[in-house]
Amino acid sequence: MSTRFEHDDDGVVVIIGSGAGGGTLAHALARKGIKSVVLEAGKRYALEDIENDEWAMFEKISWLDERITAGPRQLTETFPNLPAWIVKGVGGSTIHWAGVALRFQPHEFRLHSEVGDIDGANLLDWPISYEELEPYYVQAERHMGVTGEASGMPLHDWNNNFMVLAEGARRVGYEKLRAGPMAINTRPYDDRPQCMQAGFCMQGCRFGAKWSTMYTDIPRAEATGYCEVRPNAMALTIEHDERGRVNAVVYADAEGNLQRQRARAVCVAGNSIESPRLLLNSHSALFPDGLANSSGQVGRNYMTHATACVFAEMPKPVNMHRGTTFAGIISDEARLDRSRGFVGGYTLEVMSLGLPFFAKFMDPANGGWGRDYAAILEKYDHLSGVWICGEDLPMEQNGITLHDSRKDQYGLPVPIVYKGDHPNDGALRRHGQQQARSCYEAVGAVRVFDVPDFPTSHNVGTNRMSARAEDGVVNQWGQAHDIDNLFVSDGSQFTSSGAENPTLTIVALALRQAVHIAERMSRGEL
């Protein structure tokens, strides 16, 4: 039987999601033997539940409940009201997440002081550096099972996808190509399989091969008597004291109906829509803006990659289904060298789409209609795919609002969702489709062509963190500057987003918070 808490226990920290922030740190404190309830707003999945199905996972697995996507980009005409593709569900994104584990590299941290001041940024530092960091980063790396040093697995053959794109890569210069870091078990780690190369990385490892809090941190928190989760618990409102303190959670549960757990401290991991959203519904008197605003900054600073999809048409067959979806990483391009045009790098990233995303994703706006189209269909086995992950600059006005009058099924404002490109963005984005071409084009392709954006899973940035209270929503230990035992634990507390897939940091971040959290509750400061 699981541990039940009572909803008067205020003995327990709440962690408001499930995925790499909330799964992690609600099992680094039952490690330490600190009670926690963890509410997740989907339904839990077992691993029977995943089908190598792109369209019926997509529709079991994602946040679907409504958003507004809003922005001058395409995505605002061709996912209206899908701005991100996140999953709903206990394990959150790390069900849907493709594997990519990298660290940012050190001067991501101290980009602003890199580069100073650039017309319509919000560039800030991040308040702690790549070395104190680090010793989590390994931590990480041997808790998820990322190939490599860490953990001892090596890395992933290279599948016919990333043969393609790195032999061009080789021909124009490139020398950085790995197939990895990825927390995809290369053998058997951690009570977990190794990969059986079935290409469903995003629709949720059948095999658990790949990491994810669903079948690792969840159960094994629940193992421990100091973890309880709820399922189809959506977080409404966090309440606080008279002194400002929050002391509690107010969710809907499965049936509807209103519950509130009391709560020693509130960690909010609801990803970086949901997170802002919750603590800008749970204004008050005490706090008029939301929880944690003093700054106005929650919300602010939507980050979520400068990207961009590029495919190309091989002479012979390629077969970029068979093998994990993002199979190599080519990193030349991840350093920072003005000379290019641009702040910030990006890295390449070897993909493939089976034939039903890659259907629609090919051509969103026009429904699939045409000559072009149906030839290139017609090819699909001849197809090799990469896709651009590079730094996205903050920008204030991109963010997370409430709608004035739209309310959705628990009676609570639609998330506007706002995004608009940097001019460092394009610039950026104009080089890796520019170099990834070339790279196609060095091996002979028969065509090459781009995708069109569609809705992203990096999501980071808009709580984000700052050394002054007035730059940001939380310290250097994701606590909140306004609220000493209120914390982010999700990748929106993200100063900026590097040029790396943002999973691998948020774990070790929550690693590093849980520490933190333990020690406070030591010292009876919380």
Second form
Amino acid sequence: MSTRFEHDDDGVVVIIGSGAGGGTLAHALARKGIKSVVLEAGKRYALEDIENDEWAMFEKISWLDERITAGPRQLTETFPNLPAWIVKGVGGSTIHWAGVALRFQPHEFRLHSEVGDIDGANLLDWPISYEELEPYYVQAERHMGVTGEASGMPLHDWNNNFMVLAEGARRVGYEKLRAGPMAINTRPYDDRPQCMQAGFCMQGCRFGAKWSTMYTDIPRAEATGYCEVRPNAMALTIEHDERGRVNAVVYADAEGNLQRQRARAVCVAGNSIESPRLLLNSHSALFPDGLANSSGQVGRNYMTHATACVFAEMPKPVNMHRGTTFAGIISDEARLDRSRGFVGGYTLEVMSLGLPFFAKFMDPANGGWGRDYAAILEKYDHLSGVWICGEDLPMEQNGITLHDSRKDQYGLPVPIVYKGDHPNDGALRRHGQQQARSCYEAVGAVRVFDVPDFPTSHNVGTNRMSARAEDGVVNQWGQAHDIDNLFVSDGSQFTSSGAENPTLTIVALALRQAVHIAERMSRGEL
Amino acid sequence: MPSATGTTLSRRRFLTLTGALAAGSLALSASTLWPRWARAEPELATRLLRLGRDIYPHEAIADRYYLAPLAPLLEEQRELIAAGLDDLDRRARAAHGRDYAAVDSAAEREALLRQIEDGEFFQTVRNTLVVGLYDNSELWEPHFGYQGSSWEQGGYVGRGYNDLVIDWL
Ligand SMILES: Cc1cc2nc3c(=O)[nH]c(=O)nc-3n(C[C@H](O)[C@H](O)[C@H](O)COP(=O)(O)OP(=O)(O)OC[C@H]3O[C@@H](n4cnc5c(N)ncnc54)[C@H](O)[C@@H]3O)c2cc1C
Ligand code: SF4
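Moving on from the form predicted alone, please list the structure of the form predicted in complex with the partner chain.
Entire complex below, previous chain first.
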């Protein structure tokens, strides 16, 4: 913990963000003896700071700097300044992620080849295949402690919430029903205890049973002596030399003073809003449109998954709040099957919310009140819920831009987060809602109702990978096409969204990137 | 756009509310005394209470649980609240010949509120209440079956996370 690097030490890799991408990368580099400085905008929290309290944790750890929600979607109206639900803190959004750890399917890396051009979508194949990533998936699963084959941990027992959904699913003919894989220990693993089924995964795991870089990768990277994590350090711009190679990061420290950290290489992992924002804000005479942006794709192709929730009131108490938050997954609809009227698939993931969040999110629009509303809440303990996680097609106009005049507390332009649906997203979502409804009806629900989308939890795609420099921002290693010592190390690299939650893939990519960086360093290229 | 203003407010409110509320509900203790701001202006507080109870109607929940989060609005945004309540009474008199609180039918009162639901006044009250009422841990288990913080008790291992018997089919 005590390692300190000098501001003018140009031998360090500077990593921006300490979440799934940045935290994993820092640790992997440290284990290879590569020095890094992690700049993290948020504070450092201890396990004792984690409370089983939805609003208290929301207030404590969320990224609440000003953002503007835009685009033809309900969130623009219901959460005009909170387009996304992201953590600002050491550990990033792995503090409050729910632990669902699915691999992408092989065909999802080549969706464009599979389905051809689609009007209005900016489809592209990933420059890597499933086969290339597979060994890193295995490594990531061991690393994070994902239940199943790689870690050897059994899947979780089905909780009540999943029993209800799964029984309905079975009755409508679904077969791929599993309580996982999840990066949540079912027995002690990785020096962390087993899950106590406390039911507050999305507020942070008080026990450390769920993987988070907050209490795994970050302290372990620090313990090697090769990594210094600087909390309360907000990266403002990345600087480069006259040849266009990056060489420093300017950041604001806890007191608001500007600091400049010299760098051998820079890895951006601030999640899919801040990462492109930082590249855009780092424009210079040499790169007037922002760093790594010769393709014009920085900030574009923002994907959030096509999502929706369906909740049902059951005849008896379910107590969905007990046990893991995302306790089970149905994968039958994850396949590619155009006969359903859309490309891409979706997973159905059982979910729960506590009463405080459910009362707010059941219908955050102006009309979310009244006798019917209150009547549903009175049946809170009878509810079961499911979340649809579906392929969201990339569209060029969906993305992050900078506001002309509004500035944040650092004087940087506020990001505008624009997102609209492709017709395919709408078709997929309706199909998912209908199937979820059928499941609940098949298990005897008293009533079934749709719940709108929350501020986005899965943000990907805004610095996408591409084989050719003109189609995207980074290559298959996450290295910027334009600048050979600048990397993107988070979910913004995604070329497509898949039907799976993103974090396992982010971690696998970060582990793979670490190998690449180490190899290039040993060849003297970095 | 009224809706945008309302929801901007809502976010600011729910960010500040958790803290404010915790203090407020503690101060109330077990007594049925009204909060200070409600006592200072009982007439306004009574009308605001009727409105709050119509927004999230739960028969069995005592008035003070509605007043605790709402009363601070009488201090912080008195003009908005007073004007909004007056406007609501005007609408009630036009439609039913009596003040809002005197309209007997809950359905008719709800219909009146639907007319103003996009306005800043209504959304301020609603957004305050949706957190202030449902984030009150005293109400969770008795009224909703929500058990709140569980880590202190070792979570739900062996305490009913997987004990459901689907016997209703
Ligand atoms: C409620 C919820 C549940 C979720 N559940 C799941 C799940 O079950 N499965 C799954 O796969 N995914 C889940 N996710 C998504 C998952 O959390 C994210 O995909 C993942 O954490 C993203 O990793 P990242 O590295 O891109 O960014 P993050 O983990 O968000 O880390 C980014 C970090 O960068 C910091 N940062 C940003 N900008 C700067 C800057 N300029 N300077 C310094 N620091 C900066 C931020 O403060 C943050 O700490 C969930 C998300 C939410 C909100
Ligand atoms: S349910 Fe398990 S993983 Fe989730 S917060 Fe509780 S102990 Fe942690």
